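In the block that follows, a single chain appears as structure tokens, in the form predicted on its own.
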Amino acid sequence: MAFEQPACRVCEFTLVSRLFCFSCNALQPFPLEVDFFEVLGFPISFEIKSAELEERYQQLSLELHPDFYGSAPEAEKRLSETATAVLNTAYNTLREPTSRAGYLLHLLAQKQKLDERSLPDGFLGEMFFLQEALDELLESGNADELSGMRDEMRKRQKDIEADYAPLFKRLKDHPEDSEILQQLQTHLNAERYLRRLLGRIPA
């Protein structure tokens, strides 16, 4: 999916972020359905460097903060508030591998009908077994064994996350390959199950 950088509405400088011009410091109007990669000024890709994402977010947070628009016209104040909310949502979505993968899959698979309940072979039976084991551990209150189960499930989660990058790389050459898109959906479904179980284990 191509990444086209629009121009500033004031100075026509090429925008880094769809929300703000760093050249003339002007807030930018943006469409309701603006994508989160445009918001933070990154190409539409799974691979984003965390340090660069954090730096861009901090830059934009400072420039868009409503406190700086206290004496601005009402329309500009509202734009600042809306842009800040969109920025926060975009950042929180793109900074985590799973939510980034889910959002990117949503963008890439809009014309595809994916099975949103599919799971890897044998995975559901394994999850039922883990759930029963977890119920017993929660009842017994065995902190050491609960910690061991948490570590095991987190490792499984990391293994799933490790597959996202190579699958999205394959999509670059085959952007409408339904098999790869479904593999990604299946991975996301499996990770969702793991997160539910992890959420039941006390911190």
Given for the second form:
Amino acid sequence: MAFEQPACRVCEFTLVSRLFCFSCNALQPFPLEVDFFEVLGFPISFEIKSAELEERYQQLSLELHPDFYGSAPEAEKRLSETATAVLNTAYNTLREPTSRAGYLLHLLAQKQKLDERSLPDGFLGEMFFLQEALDELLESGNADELSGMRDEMRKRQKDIEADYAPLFKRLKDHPEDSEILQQLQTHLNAERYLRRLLGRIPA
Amino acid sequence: MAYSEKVIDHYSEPRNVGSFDKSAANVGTGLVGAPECGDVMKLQIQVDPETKEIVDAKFKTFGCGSAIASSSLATEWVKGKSIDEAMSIQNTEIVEELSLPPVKIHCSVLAEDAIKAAIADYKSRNED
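Now show the form predicted together with the partner chain, given that the preceding structure was the form predicted on its own.
First the chain shown before, then all remaining chains and molecules of the complex.
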């Protein structure tokens, strides 16, 4: 996918973020359908260094902060508010691997019809079994077994997360390969069930 | 978001919780899940082999109040119906009965899917 670098509406400097020009400090009007990678100024890719994301977010949220536009014209004031809201949504979506993978898949799979309920074979039955087992553990209050189950589920979550990067990498070489897209969707679906199960285990 | 009175009623006193032996010939089991939220629902029907009437139903759902209420209501509705009649239960009827808000419509879809899956399972193991 081509990553077009738009220019600042005031100084024509190439923009890093679609929301703000770091060269002349001008707020940028942005289209409603702006994607979250453009918002934070990263290429559309799964691999983002979290330290860089964090730094860019801090930088932008400071520059866009509505407090600095208190005496600005009404339109600028409103723009700083919507830009801040979009920035926060973008950051919250991209910082965590599973939600970033889900968002990126949504961007890349737009034209393809994926099976949104797909799961690995036998997975649903296993989740039902584990949920029932968890009921019993919660009733008995066995702390060791509960924490054992939590560790096991977290490990499986981590295993899923570890697969995102290689799958998206393969997708770069074979764009629109529906099998890879579907595999990603299956991973995301399975993760949701694990998350739900983990949510029931007290910390 | 506030739950409707009917949801609260089914949630606090769910009907027909439990399970049948899924290997019994007169039992059909439907296991479905909602990837939107990670809910898992099992609904089972017990069928009279002569009349093809659903004589009893059980469910177990791991999910939110609306998912539990939807499946609880589904077991009540299928009881006494023929499998063909039960097949025609629509999720929209569940939405209406429980006054589910738009964000909880997928819970009713799950219950409809569970009924259909249970009937399909029964049929697949009782082909004449």
